[in-house]
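Presented as structure tokens, the chain that follows is alone, the form predicted alone.
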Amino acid sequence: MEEIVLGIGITALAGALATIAGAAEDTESDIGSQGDPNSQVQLAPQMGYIHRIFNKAISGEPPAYAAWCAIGAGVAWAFLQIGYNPALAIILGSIVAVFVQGIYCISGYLGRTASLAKFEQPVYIDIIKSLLSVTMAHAFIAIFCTVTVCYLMATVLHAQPFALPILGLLWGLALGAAGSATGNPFYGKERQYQNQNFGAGVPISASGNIVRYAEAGERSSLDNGWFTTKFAGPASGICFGLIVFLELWRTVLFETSLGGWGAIVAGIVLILIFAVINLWVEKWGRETYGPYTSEEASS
């Protein structure tokens, strides 16, 4: 019974550093332009719209935070293994990859606006000073707790039968498409293109013209960024604390159960569930608001 409650308290741990890990890791995704709206980024100056967005892309979120993640755990497991105590073990590590992290942001940026060159987008200094340290602080919030998850999963629960460096790999891959997946939505089509109609989508025609002006002169990705804080990142961190918790509160109450087949069960019978509350939702959205039509169609 104590280890049962042990392994509760550990999950709601779990899953509270999960969110945060969730909404971190949407937020420094949104603020440097990585994941898939940022293809429309990329496009804006070979369409003729320069632009003051700091375009850091080098790959997708998943693979990006697998690499950060992995970074970060393998350090952190060296560290372990010379007998360093925990928490100091994670921290260091996540620092290291988070210095990683933030050569490859200069890196990326620095590459893809010299390859925009012939389309007269400059490099923005001020861009770079203002944004990196932003970009690597939320970057080390969502690293430091994913692997701080990793941990927790591997000496204390022993819920998982891979090395920490592992772990962090996995769930790293697994951070960055639950903001890839969740977030990404009102970063493109709810920020990037607030003057197209909602609910219209991105014509052809749009493509490129993204909004580059904010409230008070041009837009950064700082405005992005206080846009995608308060609606993306906590969806996003919901959506990863989620996982985590469901995925050790079946295995801390089932795994001994039904000759050691009952948290495979049980998390079968998770992905059903939700599967059904997916098709109802979508079902009730497309029934309640139907297919988008213009206001001069609709009058």
Contents of the next structure:
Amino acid sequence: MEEIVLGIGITALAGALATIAGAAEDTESDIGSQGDPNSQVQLAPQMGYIHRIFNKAISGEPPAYAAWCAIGAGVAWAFLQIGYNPALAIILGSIVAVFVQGIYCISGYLGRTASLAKFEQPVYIDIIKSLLSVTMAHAFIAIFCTVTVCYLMATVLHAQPFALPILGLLWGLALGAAGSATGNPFYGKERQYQNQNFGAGVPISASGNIVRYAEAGERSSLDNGWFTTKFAGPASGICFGLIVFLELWRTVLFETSLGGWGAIVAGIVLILIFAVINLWVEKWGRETYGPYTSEEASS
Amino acid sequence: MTVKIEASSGGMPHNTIMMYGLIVSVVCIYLTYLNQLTDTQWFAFFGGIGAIAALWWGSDTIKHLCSYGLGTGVPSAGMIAFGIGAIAMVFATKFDIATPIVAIIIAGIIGAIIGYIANSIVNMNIPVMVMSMCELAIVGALTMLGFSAMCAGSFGFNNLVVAAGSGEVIMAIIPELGVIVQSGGPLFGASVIGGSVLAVIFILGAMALQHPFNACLGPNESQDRTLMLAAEVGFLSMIAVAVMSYAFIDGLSATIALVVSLLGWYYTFTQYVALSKRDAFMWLDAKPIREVGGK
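To test you: the structure above is the form predicted alone. What is the structure of the form predicted in complex with the partner chain?
Let us now look at the entire complex, which starts with that chain.
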């Protein structure tokens, strides 16, 4: 019984850490403009829209965060092997990971933007100077929280046979996927296209015509972070937090039941419940709002 | 609408890059054998240099392959290369001194099969597909072998599944692997493969392989800049591997590897920034948007 209480406590702590990690990850990727919305940032100069948005061309978020979290967990694991204190080891691992992340950001921006010289897109070097520290800080929080979750799983829960580095790889992948799937639509479909009619979608003719000027002055990626922190960040955080919490919760509670199959059955039941919820939400949304009609057609 | 992929033509021919990359990589990985000959671990960093040579060649192969219109396929190409490479590399480490050669052969065979499936059965119809997948698989295998050798001090299988450590000699049998190993101290769980450090090497290499062309693609992509970025991310990965190698090899050897990788990274990074400055349309600091035509 005591073990289960401890397990539930760790589960709650890991869920809370994962929520912070998810929120920080999504805000980082929106400030850096990583993932699928970046294709529009990349396309804009080719359509004649010169902009001052951070064009952080690293692969999609899941592989990128798998890399950062794996580096963080791997270095932390190495320092744990030579007898460092866990807190210090995880911090050192996150520092090395965030250093790698920052260098990838610089090279991604410089590389893509320099290759767009034909379309007269200049390299605005102050974008790197002002935004790099912000993205690195957010990435540090995301990596530190994720590696801590992995450390709790590897040492306290003993619920799985994997070593810390591979847990970092797998949970980093999950973190990137959660942030990419949950948070990106808010940045890519909403914030980049505030100049389009709400709910109209983005017609092909508007591709690349992203918002480049702000209420006052010119829009920078920091404004995008400010905007997406309100909704997309917390939504990604809840998504990743729920994934980590429910995954550990089912393992801790049902691992020993049904001859070891209990946790797997509970996982399948959870997937079915979420499938039904998703189906219901989508049906409700489509029935309530219907297909988009322009104002002239509806009046 | 997706971004049109354009790659520069001209520059150093791809086959020349392949020859340089392959030879330097294999020679450097073999140079880690000096560790056994001299009974030290000072030469572990040669594994990292070999991995960088392979990555340098591989980024040009990715450019070659992905200029056929694989936009979002650039990062995926890095992942599949290392997926194949991991199989070939772990298998090859059983062959002692012949390890790098066996890794190249096995990776080449698996790469050719996967390239054939992608091209003829999945019908991607890219003329260079089979050859490119072969090359990428070999790059993946050599990079993982190089970084593993750098981390553990040598590329022998026993050295990768058993942590180095002094203390009393213990016999251990690892049933999953079917081998009997001899060592003192913590065994499988503290080794490069058992501690999953190989997973970190996998993702470090895969990111470093796909990043140069992914970051530099566009109409004004230039070969020297892309290849300089390949060396830069290679050294960056080597820094992370050098830090992790403190858990496996002695402090002096790991420090040598760290210093070599930091120096290499600093040089290639400054060179890359200079090349970006050369290729950029304008290099502006805190200036407003300059609309097309200079308005």
